[in-house]
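Single chain ahead, written as structure tokens, the form predicted alone.
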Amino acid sequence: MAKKNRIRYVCSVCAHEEAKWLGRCPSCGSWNTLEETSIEAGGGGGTDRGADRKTTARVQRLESIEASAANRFSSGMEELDRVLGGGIIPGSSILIGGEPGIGKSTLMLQIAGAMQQNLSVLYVTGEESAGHIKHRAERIGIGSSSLHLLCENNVDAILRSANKLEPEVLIIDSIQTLISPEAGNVPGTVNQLTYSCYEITDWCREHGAAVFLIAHVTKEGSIAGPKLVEHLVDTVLQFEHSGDEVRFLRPLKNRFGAVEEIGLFLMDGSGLHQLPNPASRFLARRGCELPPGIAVAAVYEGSRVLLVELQALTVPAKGGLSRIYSDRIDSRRVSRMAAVLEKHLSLRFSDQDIYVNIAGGLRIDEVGIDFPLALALYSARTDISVPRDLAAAGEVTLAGELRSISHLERRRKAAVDLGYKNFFGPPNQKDSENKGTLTLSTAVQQIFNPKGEG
């Protein structure tokens, strides 16, 4: 007797599973997120491989096991490499999500162009046919090459292509145009996203290939789909711009890397390319004096410092409840850096709304940003200029005290390679041992009033 399909009803944001339609999820609370899903009784088609994966699985002592060192390999992207933590490493699957039209299939597509010198790379797409492949290849310069295509969404036959080919890198765009009979006949569900990530993956780990996975995201900047997918995969990727042409790469989560690193290209009708001196492309050079509200900060990215222009403004508050617009940098930091300026250095700022911006659209979370930030919010109330010659790094504590960070000197040092000749920051630790911690108040008197005048 054949067996019957049940319905089930999924969370499209969390997975739960609920026998009937509810508006709310009972799991995550999300509203209008349970989708009907048909799912075959007894497990589906992927009981048979579990259990022979099962039959082949041994127990084993950690202490017998050789840990073998990660031959990692280049994908001829350079930013592409630091931010996966210095190449792709065989069987690693990598999920890369950003916005529509950022540049995601032409990264894609460069770096399989660049691999395929050396080694085989299948290119499959479910959203665009072989002829725009063809043209966009074209275009950004990757001519006649001998990269395999493939213009299908079915699991299946993606499968059974790779085992003939047997690629030592696979590229799917995108996740969200996979489709398999084992998981029903709608492409996108939860049900649908969940089997074809875990098929797709489990045949790299198992052939050594590395699989990068597009994805798309929602109106809220997430990738789309169950969070489940993240937890498959390897490494998760994010995509953003700066409303122009540059582009930030994020790693969201790495197994083989650090979280901290960010690659940086420029986009252009030829493609994208790595952006060049990323130490000062952030800096708007002026031949007077900084405006009011404008300090140059020297922020720690991953493995190389970046200089930045920190922008601030303070009006009067309207309607008399004050407000925080930042989106580059933490608001909450923001108002913290301003509480500590209202309670050491006697500035009101509970009365002002506070606008707090980055040149450039970079956006800066380390803790080598709350110095900077006070002397711009200071330069901005009391309409005194930063000098222009001036670089500033370091923590701020609750207390009004500069607390010493990471990479101080490499810090300082890209500061006087790029012409700022004052570079301020709080003491290292052997200095602060002895000469005491460096307070707040203290800065700001020997910046922006050196002959203690007034």
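In this text, all values refer to a predicted model and were calculated from it rather than measured experimentally. Between two forms, the rigid core is the largest collection of C-alphas that superpose within 1.5 Å. Positions refer to the first chain, counted from 1. First, how it differs from the form predicted together with ligand TYD.
- If you fit the rigid core between these two forms, you'll see the Cα of residue 422 move by less than 2 angstroms.
- Fitting the two forms on the rigid core leaves the C-alpha of residue 27 displaced by at least 2 angstroms between these two forms.
- Annotation for residue 13: C-alpha shift of 2 angstroms or more between these two forms, rigid core superposed.
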Second form
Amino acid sequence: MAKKNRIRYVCSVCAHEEAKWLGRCPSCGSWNTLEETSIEAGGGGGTDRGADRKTTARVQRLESIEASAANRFSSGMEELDRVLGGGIIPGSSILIGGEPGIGKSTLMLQIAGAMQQNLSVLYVTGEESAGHIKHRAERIGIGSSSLHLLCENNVDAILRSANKLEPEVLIIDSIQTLISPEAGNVPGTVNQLTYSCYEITDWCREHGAAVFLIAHVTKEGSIAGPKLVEHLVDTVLQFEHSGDEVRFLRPLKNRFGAVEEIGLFLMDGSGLHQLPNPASRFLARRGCELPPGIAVAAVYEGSRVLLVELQALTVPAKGGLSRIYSDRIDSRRVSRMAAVLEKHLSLRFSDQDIYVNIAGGLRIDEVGIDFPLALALYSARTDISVPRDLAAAGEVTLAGELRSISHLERRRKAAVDLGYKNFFGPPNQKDSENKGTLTLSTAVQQIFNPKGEG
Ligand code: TYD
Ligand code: MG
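After the form predicted alone, can we look at the form predicted together with ligand TYD?
Okay, now the whole complex, with that chain kicking things off.
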């Protein structure tokens, strides 16, 4: 019996599905982004070719299967390996999303140049000419490599070349330019994106080749976004920048590693480089006393300690309605710390507008930021500076106690190494069992008024 296709309307920005067409996506609020998509009855989103391949599947015993995670290989860039969980797994698929111009093609060309020394790498571009790529390759110093380059956007043609070359690593720049003849004539539609990515990742899984898929993220939603193919890949990385030359690479999903990891790069005239001295990169050193509202935090991002400068400012709320402006730290965390200070230190925040920032553009979502955030807010509200040789870390409970956090000793050591003689954190588990918990109000007293005056 012939299968009947089901028509759905899928948002090209957030991948939300509706049974009927709507002018505005109810999930992300974008206008005119719902596209008609046909989904094969029975669930499978693949093409006939995909279905043919599936018929060759065979049952295997678990013990007879080799674990591919043990065969990880290096991308040639330590920061990328770190974010991937220790290197690339053969046959895995990695999606790299980011705004146009952030450096996705540069990163991919750089790792392609490094990996082609030991592996067969095929770089497919549907966006740029071979001359353009060569120009970039010369700029980053890999102009004379024997990297395989293919300027093509037709998926059938790409897979024909891949079948001939049998690459161990395939790079697709970008998925929005891919065209699969089965999915219509216009690149970048929801159908095209899901069909093409399915075809490519399926080929790679079958041939044991690792694939990097570059995806542009645009706010306008005129091009279908990477959200649509996240379920097809093993790892999703997001490339972000801070407004200057520092680039952050964050995993949003990782089947083979931790998502708390973060890769830090510096973009200069010769491509992307590992960030020198990441631990102190986000500090603004001052030769004098700190201005009120500044506190230094020792945060644990992924597998390393970074020292960051927190800035807080409070001003009387306009119109009686107090608001929090904080895009580097979750504003709910800021409002929780303000509430704890209000309750346990009798410091009024509910009639204040609160501004919070982190120097250097880093976003922090780690419990250890609670305590330094409380210190910055306290300092901003009272106009008393935090001592300049003090770095802090710790979780603060709603009951106003300091709670122990992971890697306390490593944080202390990183802070001391960078010249912060006074690291203030919660007592470790053993100490708090013996001596009782430390409250935020005692800690604040010890830091801001150590001689017990006033
Ligand atoms: P690109 O990798 O083309 O970005 P994407 O693929 O994400 O769109 O990088 C584009 C920007 O990077 C461009 O503004 C030029 C800059 N750039 C450098 O600063 N240094 C370099 O060595 C290279 C190759 C690019
Ligand atoms: Mg590009």
